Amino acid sequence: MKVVWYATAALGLAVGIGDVGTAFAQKPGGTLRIYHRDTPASASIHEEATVSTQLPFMAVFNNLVVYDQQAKQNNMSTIVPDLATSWAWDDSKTKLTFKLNQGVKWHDGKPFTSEDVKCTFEMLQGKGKQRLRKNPRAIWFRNLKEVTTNGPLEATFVLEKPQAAFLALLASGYTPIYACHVNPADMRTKPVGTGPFKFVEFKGNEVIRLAKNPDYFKKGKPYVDAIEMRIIDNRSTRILAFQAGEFDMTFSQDITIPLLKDMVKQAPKAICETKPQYVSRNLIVNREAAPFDNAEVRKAMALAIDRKAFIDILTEGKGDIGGAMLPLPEGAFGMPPEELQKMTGYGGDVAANRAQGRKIMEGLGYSASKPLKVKISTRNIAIYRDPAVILIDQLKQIHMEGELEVVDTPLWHAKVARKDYQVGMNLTGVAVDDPDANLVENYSCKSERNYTNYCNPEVEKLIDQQSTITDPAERKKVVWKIEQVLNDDLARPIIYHDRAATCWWPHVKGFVGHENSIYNNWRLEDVWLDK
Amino acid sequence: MGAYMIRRFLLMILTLFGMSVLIFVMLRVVPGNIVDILFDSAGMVNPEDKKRLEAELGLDKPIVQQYMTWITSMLKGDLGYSYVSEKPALDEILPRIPVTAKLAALALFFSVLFGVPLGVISAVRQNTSLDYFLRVVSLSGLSLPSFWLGLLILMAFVQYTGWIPIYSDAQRGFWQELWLLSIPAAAVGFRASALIMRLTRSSMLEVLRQDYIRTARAKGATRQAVNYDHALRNAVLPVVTIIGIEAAFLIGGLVVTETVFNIPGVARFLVEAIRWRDYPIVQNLVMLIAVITVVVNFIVDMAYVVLDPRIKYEG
């Protein structure tokens, strides 16, 4: 780990030599307008798990560390301090120390002190005074015994286990500061933080809007003065109105490929980078009730799925194929392409999967008179009815008459958590490119995000063991081995991983789209305006 | 006449005591409450939080207490907090509604400018080639979805202009604002303007076809003040209600419109308080358009007796 905390520290460093460096180019001032797609729940980070509220509100705050906002890929090696000034692991490698910048101060001027970040983990693990409305990323934090302190700038994360990665974690987006006196209704609604950017409204179906922090503890940052998102629900509306010039970016991966062509058409000075999402559509079975408690079913099922006719259909090609984690070549786990080939129904020939898929439905008496009728469920959103139509004509191929379900969105997580399905098309979005998020988060026994209650003693050993793993060759073998246990268990088969595009006007600069994650680069201290 | 008014202010009462008992009632029948969709988008299911959460905001407890509780706080002048922006409902619904308001008169103005006196022509000069053009126009206002001409009007802007007329918190002059707010109320006043030309038409056709428009005629009244003094003001009663009817409508149907040019109006905002299920939001605004309507067909009644002598209420 000392490797890792010496890479990054030297990154952290050449990275401000490189701000130095440039810093003449930066024209300040300016308004920075970008649309917001929808109306997020509330401002507050912590309760919510969407990028509608990760983006406008990340800029309020700041992390200990965070993922380097001008590197494009999210790791181990791109993590620089934020709020910390350095951190230091002791020799058993479950004592993480963060010494703190000095004489940063909340938006509303009471100063930052290593309390808040105490107060702060405490709040994510129930056991502080504040409690928050919801806590949906507890399972991130599972391995934190306690945030000790060491005087106002110095604080010690104190874990059951080492864990590597736990660094990951708090370099997220989704892992800020929050302030200790000021109470998580407010931050739902006018939320307090220090970062580059002070909340000034918010108003719902309207717009939010930022305003410059002139104290910013990062001296001659942001470069902008304000920040607008106005909120329009409507896509036509929104993307035409980037068009005639009204925004200067559009909401994170708001164009998707077929509507890319007419943005370049339309708009050909824009700027679009086509990135993934790392939102896959996957399924998730019921292997608790017939007939999907049969290891054969479920198996004549993964080798009826034809994944690259899914992406042909919905993403004009450019969708990828892939496992639990972000497919290579953008994402930080990814498999090889020789690996991928070994798991069960991605490697060989569709027709041939097939033909195996049937004999195994055949040899349990089906055929195509006599079909095994399954019931297909998934929400009434076209993203998700849309890929569930294509399973079920796949699913014909293998003796199986599906019959599509649409479930209201409000029933359909407490429809999944009672079990009342047989077969669910799924979304799963990650926003962090690492096991302990995403593996954690999805497939571990406890995690509230485990929708499928999925678990495998085998798994759980593997994911505690990749993650006290410094090596990332080393670790990366563990992942995949974990890939090829939930693929061979069917606990959630990935379908594919979609890509979408954001756009922006040249006068733009300094916006660098993180291409393994759109959670994680939106504190916007480094973005100008050139006009 | 005074009597009249009383019963009918009494079953006003009734009416709106009615609607909020079945506008409390479906939104409990509809599936999912808020606690259900916050914590979707959480993407979580923790059975112990949301129960937590359904005592804090008052949905565990009976269904008759909960009407209770609002209907009196109602009468109070306390709308509640959205369950949402956790503001109160009073402050979220207030600033929507000079918005909406203003909006639908213009786009009523509209209609009622162009439908009225095109319905007058087409029906006088029945069978010409005017006649058949004005047809194909109202019909084509009633054909065309709003969005889809609303998405038009846009493209055309933007395409020719560079400019996207779509509404913004940003402070404008009276005239910028009327300007910015007569291309959505043209789009919707287009359908509205399109349904009052075809009931002015077949209304005045068949005043028209009236023995005491033939004995105007005899008597040499001229052909305006045939057409306008006698047949329109004795056509205009169907007209009245329908404008009437449209009245309330653009109050809360404008959803498409908002949605498409973006404006924050009290359409938009209840689709989204309903997609929350934010029941105090959708509770409160379901009752204001309610009590509108029920005022604007009050006032439609009370006008055909300004527009017809011959219609009297009796006690």
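Residue numbers count along the first chain shown, from 1. Quick caveat, the model's predicted, so the values are computed rather than measured. What we label the rigid core is the largest C-alpha set whose atoms superpose within 1.5 Å from one form to the other. Compared with the form predicted alone:
- With a cut-off of 2 Å and the rigid core superposed, Thr50 has a Cα displacement that falls short of the cut-off between these two forms.
- The rigid-core alignment places the CA of Pro387 2 Å or more apart between these two forms.
- For Arg133, the Cα coordinates differ by under 2 angstroms between these two forms after the core has been superposed.
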Second form
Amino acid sequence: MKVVWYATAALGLAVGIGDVGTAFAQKPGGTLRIYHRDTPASASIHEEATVSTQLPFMAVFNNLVVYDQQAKQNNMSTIVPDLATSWAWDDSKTKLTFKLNQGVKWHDGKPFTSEDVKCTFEMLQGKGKQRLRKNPRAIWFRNLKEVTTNGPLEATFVLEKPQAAFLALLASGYTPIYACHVNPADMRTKPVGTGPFKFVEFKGNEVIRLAKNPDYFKKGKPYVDAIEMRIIDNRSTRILAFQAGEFDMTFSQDITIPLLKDMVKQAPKAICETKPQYVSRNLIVNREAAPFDNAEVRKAMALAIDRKAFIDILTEGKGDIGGAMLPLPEGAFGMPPEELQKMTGYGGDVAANRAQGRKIMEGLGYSASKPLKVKISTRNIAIYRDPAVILIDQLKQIHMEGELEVVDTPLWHAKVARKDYQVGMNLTGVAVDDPDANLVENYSCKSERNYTNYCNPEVEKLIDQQSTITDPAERKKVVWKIEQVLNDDLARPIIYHDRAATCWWPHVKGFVGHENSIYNNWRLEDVWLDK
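Structure of the form predicted alone, given the form predicted together with its partner chain:
Partners and other molecules omitted; one chain follows.
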């Protein structure tokens, strides 16, 4: 039975109302109002690396396959058809063939065919006529040799070698199919998809509007007539607006654990679900900029980190300590405590660690009276700024004097991708709970999302090795070994993984929040309003 929790669950007063969304006949009509936290850099999902783009525009598109929007866990058993009707591997496990839905139309009326599938992945591989300005997840498809077509309703993915998790990458909300006939530049400002909702308007710092697609190939869906997302960059203002009834839903997991207490008090009827975000707070250091090209400086910084203090201050103890992969119990590859304790900085005495860090810095000529002055860059939204302030305070313990530099969302990812920073408080969100997404995307030598330019041939070899292993237990052992090397190399020290809440009013039906990713449950074709 599916159980939805009222906001009071955060205080231990859980109220179950089983099978919401299936117990009543869906009512068509109405406008779903969701507030947005900031202005997306663009509307092009394939070119961006933030839920700020993915959340509002996932409903415009379809994938070949998608994670079941009504299942809380993303895993291989919850992958369902979308533009595809079926799929099958050949005996070699290197050819994956999809049969496609017939009669699907793009929002401009042109027919969807297998050529659109082929074009999309050639574009992601940098081989197509159309080119993306940014391509943050191209590395996901490094094992893809080619996509072939057999008529308009069949497409085959040909892989270099077997890759069990390949289908999982296709199911992510970050893997929509784009139209061959639409220029990528147009996708940034007025996207054309096949999805349940059509693009209407995108005004920076104001609003994003979508309208029901009357020709949607999934008959009877979507239920609501429109989606409106007003952009409010001040968190207090937007939460007050939700509490006053101006919105039906909050932005994904915008309600922190401390703020949830006020939500319970001010909006006791609101339904709030607290889940892990699969978004880690992590330290990024530009290894090419002096003095951070010195491994000893980076080691001192890692020794300064008190993970528990971050969690206690920002999540009231509800966050999770882990490595790059999503921690247990929700994470399929999370490290057990005995494995975490093996990693430098995860056990022992914080004071002793900091004393060691100070000794390193003093050996390099720094002291309390002569600190290393450093600019700490971060994105200009609260979930980035708040931990950045704590980081600055903790770095003081090893003779580093930090100055906060905040960067607006449209500029942030481009800035760190071109390595235009010294030190950053970064958030790394992961769309798929699998090493073939997370570790490949963030630590492979040639990845656009490898913001620190970390490159270790041993890690590359291990990443390739785990990708071909079919036994889950054996695969985990290799993944944990990768985690150990990443930690020892200070590739991107993971500080903690957050938990936060998404809230909506009881009249919103059919919405299910996924528990191991915030990126894959925003098709919104099943949502309806009971009012």
